[in-house]
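What follows is a single chain, given as C-alpha cells, in the form predicted on its own.
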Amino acid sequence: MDPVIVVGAGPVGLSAALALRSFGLPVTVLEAEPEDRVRPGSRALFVHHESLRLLDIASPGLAAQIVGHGVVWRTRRTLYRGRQVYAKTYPVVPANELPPFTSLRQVETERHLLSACKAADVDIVWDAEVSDVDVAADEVTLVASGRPLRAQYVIAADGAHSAVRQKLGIAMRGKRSDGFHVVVDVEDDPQDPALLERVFHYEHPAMDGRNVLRVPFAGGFQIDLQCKDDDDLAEFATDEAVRRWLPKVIDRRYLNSILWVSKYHYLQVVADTFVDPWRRVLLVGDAAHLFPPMGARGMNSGIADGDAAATAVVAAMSAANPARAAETIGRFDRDRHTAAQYNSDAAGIALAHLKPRSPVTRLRQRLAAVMSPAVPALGSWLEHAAYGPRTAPPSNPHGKY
C-alpha cells in the first residue's frame, strides 16, 4: 500500500507531489494522459509569489527557475473608451527577492514542476486513467488502467471533470457566465518587440465596447476579448473571425503569430465539501472549485490547495489516534474551503464590475473615467476592480489564496 497517491500531474498535482516528497513521504502520481501528451495555448499565465514560495519551500531553486524563464510586467495601463484612465510603473525587484509574480504559459510552467518532480524521485504513471474509487475507514483503493492501487490517503487534482470527484459523488455548485471570451495567443517578435506592459481597455472604441485584455508572457502576449451576452460565436471565436478583429486591437504585422484561439465561458462553482466523509480523499485545485480567471486565482489558490493537502496528510499520518487524523483532514476541508467560497465570491465581484447589469454601475465607472484626470483615486479604482477585493481570507491571512 502506498502512503499517498496524487491523481492528476497537472501544475496543482505536481505541486502536491514536491509538498509531500519535501516531507519524506514516497509519491505516486497518476495521469490519465500520455508522456508525450500535448497542452496547447497559455492558460494559467500567472504564477504569483505566495506560489511562488511554496514551490520553493518544496523544493530549494524551483522559483528562481521558473522567474527566469517567466517575464515581469511592471506597468500597468487601463483605458476607458480608448482614453488612459490608469497608469503605474513599478520598481524593478531586487535579484534576491521573488516578484509579485511572473509570467509564463501553463505548459512551461508544468515543464520546470515535472522536471523537479523526477529530481526528487517522484514516481509519475502515465496512462493511468482512473475510472473507480472506493474508500474505507484506513484506506482507499483506486483502480486505474484496470489496475487496482491501495493507499492511505489520495489527494485528487485531476482537474475540473474529475473522475475521482464524480465516484465520490461530490457535487459542484455554483454558476456559469452567459457570454464568453475569445483568448487569443500570439508570438512576439524578438527583434520588435511589443511593450512589456499590462493593458485593459474598458469597451474598446474599435470593438464596439467590448472589454479587451492584452498581458505579456515569456515569449508572446495573449489578446482577451469580452464578448457580449447575445454575440455569434462564429463572429468572434474562430481562426478566421479572429483573423478579422485581431488587427483593430493590435498591430496587423501580429496575424501571422497567432499561436492559439479558444473561448470560454466563466464558470463559478465549489464543490460541496473537499474531502470524503472517512477524510481519506483530498480535492484540490480544479477538482474542488473553478473560478472567472480575474486575478489569477485558479492555479494559484491550487498550489495553495495542494501544500495544505500535503500537510494535512503527513499531520494525520502522524496523529495519536484515528480521531485525531480524521480531524486534521477535516481542518483542510473547512479552511480551504472557505479559501474557495472567498475567491469565488471575489472574482464574481470583479465580473460584475466587468459586466455591469446595474446602469447605476456604468454610470460610476463613466463618471470614474471623466474625473480621474482631477482625481487619480477614480482611475486607480478602475484598474484595481477588475481583479476583485485583495483581502485576505479568514483562513488564510497571510495571503489572498
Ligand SMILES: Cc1cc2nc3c(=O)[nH]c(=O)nc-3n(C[C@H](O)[C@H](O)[C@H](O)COP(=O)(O)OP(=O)(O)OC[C@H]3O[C@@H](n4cnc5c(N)ncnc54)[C@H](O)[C@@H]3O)c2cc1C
The other form holds:
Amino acid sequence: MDPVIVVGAGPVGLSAALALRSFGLPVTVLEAEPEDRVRPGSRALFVHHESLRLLDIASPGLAAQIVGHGVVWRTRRTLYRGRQVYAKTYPVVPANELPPFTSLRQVETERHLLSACKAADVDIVWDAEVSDVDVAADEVTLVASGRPLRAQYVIAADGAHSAVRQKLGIAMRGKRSDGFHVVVDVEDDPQDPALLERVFHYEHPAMDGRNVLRVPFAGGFQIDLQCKDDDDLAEFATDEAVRRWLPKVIDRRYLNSILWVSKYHYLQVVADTFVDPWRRVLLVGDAAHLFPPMGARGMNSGIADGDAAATAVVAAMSAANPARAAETIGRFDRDRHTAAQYNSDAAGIALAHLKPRSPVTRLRQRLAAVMSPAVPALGSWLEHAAYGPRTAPPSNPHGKY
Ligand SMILES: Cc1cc2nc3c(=O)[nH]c(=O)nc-3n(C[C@H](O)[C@H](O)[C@H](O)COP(=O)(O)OP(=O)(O)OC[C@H]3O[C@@H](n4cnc5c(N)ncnc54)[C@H](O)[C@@H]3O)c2cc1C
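Please supply the coordinates for the form predicted in complex with the ligand, as a counterpart to the form predicted on its own shown previously.
Let us now look at the entire complex, which starts with that chain.
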C-alpha cells in the first residue's frame, strides 16, 4: 500500500507531490492524460510571492528557476474610456530577493514543476485515469485505468471535473455568473518588444465599452476581453472573431502571433467539504473550488491547498492515535475551506466591480475617473478594486490566498 497517492498532475497536484517529497515520503501521482499531452496555453500567468515561497521550501531552487523564466512588470496602468486614471512604476526588485510575483504561461510553470518532481523521484503514472474511489477507516482504494491501488491517504488534485470529488458525492456550491471573457495569448516580437506594463482599460472605447486587460508574460502578453452578459460567443470567442476584434486593441501586426484563444466563464463555487467522512481523502485546487480569475486566485490558492494538504497528511501519519490523525485532517478542511470561501467572496467583489449590476456602481466609477486627476486616491481605487480585497484570508494570515 502506498502511504499517499496524488490524483492529477496539474500545477496543484505536482506542488502537493513536491511538498510531500520534502517531508521524505514516497509519492505516486496518477495522471489521466499521456505524458506527451498538450496542455491549454492560456490560464494562470501570475505566480504570487507566497506560491514561490512555498514551492521553494518544497523544492529548493525552484522559485529562482520559475522567476528566471518569468517576467516582473514594474508598471501598472489603468485607463477609463481612453484616458489614463492611474499609473505607478515600482522599484526594481533586488536580484537576491523573491519578487512580489512573476508572470509566465501556466504551461511553462507546469514544465518547471514537472522537472522538479522528476528530480525529486516523484513516481508519475501517466494514462492512469481514476474512475472509482472507495474509502475505509484506515485506507483508500482507487481504481486507475481499471487497476486497483491502495493508499493510506489520497490528495485529489484532479481539476474542475474531479472524478474523486464526484465519487465521494461532495457537491460544489456557489454561483455561475452570466457572461464570459475571452483570453488571447500573443507572442511578442523580440526585435520590437511591447512595453512591459500591465494595462487595465475600463470601458474601452474601441470595444463598445467592454473592459480590456493586457498582462505581460515571458515571451508575450495576454489580452483579456470581458464580454457583456448578453454577448454571443460566436461574435467574440472563435478564432475568426478574435481576428476581427483584436486589431482594435493592439497593433495589427500581432494577428500573425496569436498563440492561444480560450473563453472562460465566471464560476464562483466551493466544495461543501474538502475531506471525506473518514478523513482519508483531501480535495485541493480546482477539485475543491473555482473562482473568477480576477486576483489570480485559482492556481495560487491551489498551491497553498497542496502545501497544507501535504503538511496535514504528514502530521496525521505521525499522530499518536487515529482520532488525532482525523483531527489533523479536519483542521486542513476547516482552514482551506475558510480560505476558499474568502477567495470566492473576494473574487466576487472584484467581479461585482467589473460587471456592475447597479447603475450607482457604474456612476461611482465614472465619477472616480473624472475626478482622479485632482484626487489620485480615486484613480488608485479604480486600479485596485478590479482585483478584489488585498487582505489575507483569516485562516491563512501569512499567505495571501
Ligand atoms: C482561461 C483560464 C484562465 C485562467 N487564469 C488564471 C489566472 O490568471 N490565475 C490563476 O491563478 N488561475 C487561473 N486560471 C485557473 C487555473 O488555470 C487553475 O486554477 C489551475 O489550473 C488549477 O490547477 P489544478 O492542478 O487544480 O487543476 P488542473 O490544472 O485542471 O489539473 C488537473 C489534472 O488532473 C488530471 N485529471 C483529471 N481527471 C483525472 C482523473 N480522473 N484521474 C487522473 N487524473 C485526472 C487532469 O488531466 C489534469 O492534469 C485560469 C483558468 C482558465 C481556464
